[in-house]
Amino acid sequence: MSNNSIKNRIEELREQICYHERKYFINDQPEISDQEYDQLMKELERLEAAHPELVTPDSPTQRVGGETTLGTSVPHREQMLSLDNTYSPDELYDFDQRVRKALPDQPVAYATELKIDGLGVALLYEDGKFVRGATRGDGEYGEDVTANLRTIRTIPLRLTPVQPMPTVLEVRGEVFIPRDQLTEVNQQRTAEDQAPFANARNAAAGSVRLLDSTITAARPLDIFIYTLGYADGIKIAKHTEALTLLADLGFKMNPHTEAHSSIEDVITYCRKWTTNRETIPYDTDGIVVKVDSLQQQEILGTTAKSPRWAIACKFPAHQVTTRIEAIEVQVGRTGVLTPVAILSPAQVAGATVTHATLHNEQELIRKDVRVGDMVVLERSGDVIPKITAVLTDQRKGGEKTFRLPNHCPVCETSVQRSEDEAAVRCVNVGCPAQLKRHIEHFASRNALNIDGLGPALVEQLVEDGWVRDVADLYALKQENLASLERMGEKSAENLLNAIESSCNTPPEKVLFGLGIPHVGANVAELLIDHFSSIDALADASTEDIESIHGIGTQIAESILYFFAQPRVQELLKRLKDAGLQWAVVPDKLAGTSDSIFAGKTFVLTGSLSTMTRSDASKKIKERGGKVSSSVSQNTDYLIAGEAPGAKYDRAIELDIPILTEEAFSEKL
């Protein structure tokens, strides 16, 4: 065959392929016999075997291999934003209302589907070819996850051809494990002496974030993909006709999502649901309920988290009655006692459930929660157990009071009771179960992002002596890590890369990571966005800190306390010595100082044609402004693309600036 002859008949058997694989795993209609698919795969594997410069990233062989690139940031075409939660009919008569308030003498129609339990994902394909696959993440950036997409085989990796073909197209869907196939999977980690899955949503999730991808392709995920995120060149005036084509393109898309013209078929369909969830063979935690038309959508516009246009109606939880068989505490990084329940193990909502918190004393008491007692366990949101009820009629007598005891039972110092909250506190800053949490706080994702440090290996080194503090980890060496149980080189040698990579981290995530008592993420943002330094930070007064547009009083004190304290000063010192980032990289503040940004606080509203709203705020953050998601007193400017929302009335009514996308482009 002449090189033209092999190009096309490789192109040829592609198509054939794709084409069977669609049939096979998205129409359940396969044509052919197993036997003549593994033929026209094994002709294609042995034609670009023999002409490796003709393999192409969507080429059916593909599905498994390439490098996996986990720990990498993307950036999504547009923000994927969360949705808020209803739990009644009324409050979807209340939604309902909100929309056709913001809608007057408008027809509006509804989209309903149901709500996959698994992994969020978005879908990137250019020129009809799938390029990239992130995680949700932030909203604006994911993780890269394409490598282990690539083995699912029901994401096309090359489109279906319609007319007219988007050249760039975005996707949302969501990753899953059917329950059957969960069932499969656990027994055979079980036989392999394996923790099993705890639900679906954790299998499908783990899965898709594995370092090897031969792994992801041996497990059974599926997706089902429920909206168009970015479509260039194409004119679509209905989520539902978004639907229609997305299925045309080739993807696989839920049956049971329906269009309503009323608020009351929405509910009958939510009922039906709540009922009939455990009749389809994946998990379901509710139905999300859209506004049909995306013109509509535009005008209703989003918060800074989520559409005004989209519901998630939950179902109810799960509940099941089972007894607390002991009562033990733990010790937080912070030094609070928390009593736990130990349950008689529970099924809820396909989990195994051994254990529930009990929040602090005060809780315990006001429930009179007692060891021996049959209570009610419901996994709130099917994620966290939580017990809703203790059954007083069914004590038998022998049932006995728990109270927190008066000394620390990792350190044996005496705790602290105060009338001002409601936690018990160890004191003991040396204590090492407050060790152990800080340092897994200390290297969690939305703080060092220290991969492959859990809880185990803190406690082995912990215990072995290794770390006394967070800057020990700076010091480790492989001869140290090698040593541990179940630590080979290999392991050893990409924690180190992990510990070393971690000094990479900008400092509002070193700053969260430190730990400070009422210093969560978005705090540490603000702080080191006003800052811009932790040396600086650790120098502020009350005053400064409180002059923070949402930082009151306990945050400052709390803040004043931690860097007061020698051991914490030494700590810093080490920390900073080691390479962390300490301090807004200085290209970052490059030209903020008379830029016409600097210091000036923004609003976006509406949509933008030549940038997304997260590149907008980007830009403006880069000029040392900052991006506010509503408009008050302090906004300097609103800008507002098209369709404007609330925001702009409020705008107009406190006389704030106002600027079209045009003018804002000129003052970039």
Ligand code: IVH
The other form holds:
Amino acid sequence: MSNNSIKNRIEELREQICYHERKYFINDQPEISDQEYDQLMKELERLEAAHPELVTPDSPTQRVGGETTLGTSVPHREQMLSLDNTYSPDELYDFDQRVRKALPDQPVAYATELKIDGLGVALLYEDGKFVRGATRGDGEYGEDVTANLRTIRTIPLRLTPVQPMPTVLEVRGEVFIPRDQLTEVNQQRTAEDQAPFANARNAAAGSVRLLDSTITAARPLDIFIYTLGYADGIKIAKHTEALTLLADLGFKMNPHTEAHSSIEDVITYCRKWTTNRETIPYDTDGIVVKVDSLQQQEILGTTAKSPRWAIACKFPAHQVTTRIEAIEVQVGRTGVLTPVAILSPAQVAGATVTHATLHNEQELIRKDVRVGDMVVLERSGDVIPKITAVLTDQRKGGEKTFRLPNHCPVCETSVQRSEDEAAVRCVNVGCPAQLKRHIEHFASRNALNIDGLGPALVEQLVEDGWVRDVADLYALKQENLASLERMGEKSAENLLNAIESSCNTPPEKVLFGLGIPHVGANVAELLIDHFSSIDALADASTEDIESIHGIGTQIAESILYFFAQPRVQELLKRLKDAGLQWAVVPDKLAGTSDSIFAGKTFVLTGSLSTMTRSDASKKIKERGGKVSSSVSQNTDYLIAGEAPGAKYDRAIELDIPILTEEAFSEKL
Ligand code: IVH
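Please move on to the form predicted in complex with 2-(butylsulfanyl)adenosine (IVH), as the form predicted on its own is already shown.
Full assembly next; the chain just shown is listed first.
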């Protein structure tokens, strides 16, 4: 074949494959068999492998493995606004009034859509080819997530030509994970000892913001396009017309959009979906009402954040009623006893719920919760369920009040009830339940970050007597671990390595890991920033500690009480001897003018692939920088690893420069 005919064949194959992908993934009407599709794809792959110079990013072979551009901020063609919310369909009358007041004597038609619960994105097409995808960010600038969006099969890499064809087109849509698939992803994450996603939104955002697009490709992501952002040379009068055009161009549109000429019909739509939302396989958190005429939209205009021509009516939280079968008592890390309701298994928002915390005894009394009561169980977007009401009128007489016991249910020691605190505590420092929770806390991500040391292993280590306090972890040997159930040689070695590398954890994390009551991660950081070492803190007076802005008497007293205990002093000595970092490493490189780190405050989010977060912190500090746990105006850089969290959004909001792991490593 001549070079030209190869080029033509490649182009022909791409057109055919894109057409069949659309038929299969978007229209749900495949015209060829899977084998025929695979053959086309194989032929294209073969030709491209032989002619790498002819590979283009919009080729269907290029969906996975594209180079990441995460961390780059890109401008949106048009600002990406958010929506005003209402929480009851009746409030839509007020919206309608406002709209009509601005459009006197004009008929108003509305488009109603489902509000998909996922991640909003903008897709840019040039000459019909997908060139860039970005998150919403601050509305003006978003984060470039092109490589990851390309892996989503329902995002066309090439558009179906229409007449006239816009040369530049920006559309907006919502990336989501269908409910069943989210359950599967979470089951897999739990099996791999990773925290499950709290809700569909986090799952979508976490998957689109990964640094490795091959991981995104394995996530069951989908998209619905909900609006046309910008299209040159296109004249359209209505939003619903734009949606038809988008469907013609090959985008995946939600089939439940409707047009209405009265607000009553809009309210009927809203009520219908409030009850029917479980019948569709993806999560929605409300409906969106939009004035259909684009000319009327223009007259109505926008406020700084949201259009006056659209509104979201949020669905109420999912609620079910179920029975409290029993109340159990859990003993926490600091000995606090927490009542937990054991429920008749209830299906709520796609999950089976069997437990719900009742927080503390005062809450139990205030709500008059009794064993045997029927209760209202609620889950909003999130995974953690709440008991929001007790159905006292359904009592039959056999329900039993419950009070926390006078003895710890695990070690039998008498509990202490303080007057000012709601808490009831087991004060036995040797209580095995407290010890287990304490070790779990010590090993957790924000503390010593010992990978692989989860609750099941902690249980075995304590029950078999290998670990009696956290310092014992540093004396563990391969042969001790070999005797544990389900512990292979490799896992034992990994665990010992993880324990050893935890010795590099910076002192504020060690301090947090010690589990001093009222000393959370932020307070620990403030304390180390001020005192520079755990020893200096241990020697400090209440006044010294209270002199730190943001730290009050309760925290200071808790710290003093903690360090005064001989048992604690002995434990700290052993931890220090084990090699844990007790003090801030002197600012070796601080002040060197070529160091971007000197005097700068960094925040880390997401996981890094070439180093642990504590290694990264250490390196920053060695170079004279500071590491903070939360993003604020004072943050100079955010370092974003894989699956960055809310800090990322906050950094975008505050316009704080973001470094990818690669950029960070280079600067090191
Ligand atoms: S329209 C100016 N329509 O909800 C109008 N948004 O706070 C912009 N969303 O960021 C939004 N489904 O990511 C619109 N059918 C829908 C939507 C939708 C989900 C998201 C979107 C936006 C957020 C609104």
